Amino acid sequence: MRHSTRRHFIELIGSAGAVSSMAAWPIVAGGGQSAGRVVIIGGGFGGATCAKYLRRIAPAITVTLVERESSFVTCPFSNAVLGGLYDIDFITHHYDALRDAHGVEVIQDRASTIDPAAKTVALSAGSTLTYDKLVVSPGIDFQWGAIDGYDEAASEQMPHAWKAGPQTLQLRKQLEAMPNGGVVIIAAPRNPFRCPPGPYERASMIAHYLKQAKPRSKILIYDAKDTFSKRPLFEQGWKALYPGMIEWIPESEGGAIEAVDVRSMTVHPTFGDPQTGDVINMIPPQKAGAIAQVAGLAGDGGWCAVDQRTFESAVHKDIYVIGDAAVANPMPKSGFAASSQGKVCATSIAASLSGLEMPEPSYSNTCYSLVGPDYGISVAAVYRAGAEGIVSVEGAGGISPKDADTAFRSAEASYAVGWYQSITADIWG
């Protein structure tokens, strides 16, 4: 097989426009040289953009998408939709895009297991596929009963919707069904877990509903960490949007849930007196997907050890893990880090199918979060492959500020619709 020089490599990928904005690292490609047949679990952020990425920047290898669903709702835009900003069909994603125009062969089934010596993943249709590089992008599952009482049948009437879909519909009905003057609960993990700033956006945008429909109401977060993501930023915004509405109470405060009783409706703190819910939004811990643990690939922690250069298991060759499953410290477990993580592994693999040398990686993360429809906050993060993994780029990035005035609010506000629409767009579009 003729493989085509790194210079070469570098300047089509530069052309095909496969180098984001959002994350300036070189990129090779086979030029329609390399080829192999790829297989990739999971249509999320991270596994949907490797897939449409391998495509672009190596045309000759076969790409196939594993994902159990017809499309897929993103968690990203969720909280809006329970604050009654969206509905469920603005956050619902389809694979046709892939399919038709990116070459991707998309198979709805669920991968069943891995075969890493015979490099073959079984279906649960009973059909099995045949892979050179295999990634895995299997986003996230909850460790039932870690919390007392809590179990996938609870999630029931005390929904996470840490999986946006129809427990996001079923906590929104919940809301809409409760009376003015009730108590929402909401009980936020330790880390690390999917989206960190999530259950403090998510208070916000229930505020936001509350304020309009039920502003009797209340919102209690018992967290079972001490400080979380952008905590100043929300703080600031939940006293000049919703005084007296929402109470944090950390760890320290009695916090953390170590019981919840789904027919009293009532949450049981490690200490402190039991408390009695209207709603109640339980976001328990959580791993790696259920594949990655069928396969052996995640650790005693429950997430799945990498190369952070080139998202190679650590415990198997020739298959990638990325997205919330894989242990990328000190990038967060979020939308547009799968989405960066998804790029830099189709580069790895595109060079490792190529016979080159993997180019310096670098990363990056934003994230929105909206405390009310005209009120935006951020913070974004550029990385970098360091000699022992990935490590932040000093001066690069950044917070919102805490003391900005309601103009620059809002344009954040406008900012994290943009960015939505933007990197949906480029993954499933």
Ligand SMILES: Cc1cc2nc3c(=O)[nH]c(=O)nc-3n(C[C@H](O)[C@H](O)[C@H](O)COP(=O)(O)OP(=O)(O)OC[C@H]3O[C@@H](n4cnc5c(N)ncnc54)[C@H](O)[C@@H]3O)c2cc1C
Contents of the next structure:
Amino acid sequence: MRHSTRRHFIELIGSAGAVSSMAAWPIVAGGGQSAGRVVIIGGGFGGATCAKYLRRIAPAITVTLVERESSFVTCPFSNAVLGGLYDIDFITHHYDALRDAHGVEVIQDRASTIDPAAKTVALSAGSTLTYDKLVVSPGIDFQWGAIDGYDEAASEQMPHAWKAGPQTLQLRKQLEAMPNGGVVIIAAPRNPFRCPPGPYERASMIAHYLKQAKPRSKILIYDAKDTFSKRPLFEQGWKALYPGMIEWIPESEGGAIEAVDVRSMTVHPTFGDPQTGDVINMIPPQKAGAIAQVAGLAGDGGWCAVDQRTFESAVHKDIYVIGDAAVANPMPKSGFAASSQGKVCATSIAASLSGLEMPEPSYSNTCYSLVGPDYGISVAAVYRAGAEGIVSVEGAGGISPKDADTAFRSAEASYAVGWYQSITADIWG
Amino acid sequence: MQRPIHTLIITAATLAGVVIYPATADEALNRGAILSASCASCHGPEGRSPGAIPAIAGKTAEDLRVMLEDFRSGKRRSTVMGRHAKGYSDEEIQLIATHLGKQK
Ligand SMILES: Cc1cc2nc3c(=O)[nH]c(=O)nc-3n(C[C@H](O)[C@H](O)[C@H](O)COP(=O)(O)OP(=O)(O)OC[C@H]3O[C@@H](n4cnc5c(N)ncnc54)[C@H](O)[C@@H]3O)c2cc1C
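For the form predicted in complex with the named molecule instead of the form predicted alone, what are the coordinates?
The next block holds the full complex; its first chain is the one shown before.
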């Protein structure tokens, strides 16, 4: 059936060079009306990419993006804001281009419930949207209470800064206020969590600031794991740039925090002595964003199982989950990965709404980290769809070479900034 | 779900007056397009990089194919492109080059 449709389509297009690898996307439109209505919840890395690419792949599809904020502050490069390299405007993006240049209907509101049977989304302001396909890309929410004493109120004193914006500025303010010779504690969670290299890039960027402003200070990373992303490269970079300033305490040496006391600014590891800090960046365990939980899309661990070729939910038909909220390992929970998934998902939805065959998917990721302003490192991977789901292509990807010279590290630092400018232009531009 | 396919090569302006990408073969639903999709995350929309990463717009398919193969073999030195190019077969590199070779 599907094959014959495709052949039919190619005949219709004619021979105009349109066959084989460059068969043009059919602009499927019954007499100019919409080829389908897609609602997307969340205008971050996954959702905004999916919205833009759906419109460019199949302009006849009506796309409505529901985002509760008026602008989007990226977590990528928020560590560089903490380090004083950039201000918050550099990492703030707007929805004007999606709305005006790409024909996405953008609604600023919070999606409060989903009815998968009626195929509707209720918004908190009271209106209801109907959809043919729904994409859910809400990012993360925190498991408040998983660490004794750490709830949303406590995050004012001990910021997580794991969603960028006011929390980023709060942590920066505390760093500016702390004394020279003070202690900064970063508590990193167990896997899986948003941005595996994030806590270690953060330690680097905070060290960069302290080295100039408060050189007698120390950073203690309490970790609920025994190793971490790009570890040999981070440790090498810390030794070169911030000797003696950063100490990493793995889980096996009492690194896992089980409780905090906001009043005395103390963290309590599962074993070993409590530790006080002048600044405490508590990064709690996470789960898929609330709307995914409310809609029953998330499983036991708090994340959403999907068909990894299409990103259609394993629970509800015609609902797709992408980005941090989805179970897409071996892809990490990164902005690059969320955007890559947004493109695959847009392709799969466009194909499905047109009754055409989805091409074999391909996915990619690269996470750059700044160890210093001129010292960049990266981890890359290319993925394909295997029988069991997403697999890394063997022999590809991996981390930057350990023996690279300063020119290489400095090139990767400028490419990190270049990546940021490119991906944000690709998504919100 | 099957729909009758009326293939109208609609110009952008006919779509509710919204000007978007013209319906060119570049926006194709094919493997070349999906393989090339992630390049824009580093090289910018349509390969027009706004920052430090080199632009890849305006290159011929043949130039792109040779560059990708040379990144993959290590003949061409790189910080990250070698790690990416190793993820694609000869056939996939050809599909990517053909697809992106149409970007102006
Ligand atoms: C410190 C830090 C550094 C990072 N650095 C990098 C990096 O260098 N490179 C990289 O690739 N990744 C990085 N990441 C990871 C990246 O931020 C995430 O992986 C990415 O944002 C995930 O995209 P997403 O679409 O799943 O969620 P998000 O980008 O968080 O988008 C979710 C959006 O949904 C909205 N939303 C949620 N619920 C609702 C609702 N009910 N109704 C309406 N709107 C809703 C939210 O307001 C938000 O705008 C970093 C993360 C952190 C914390």
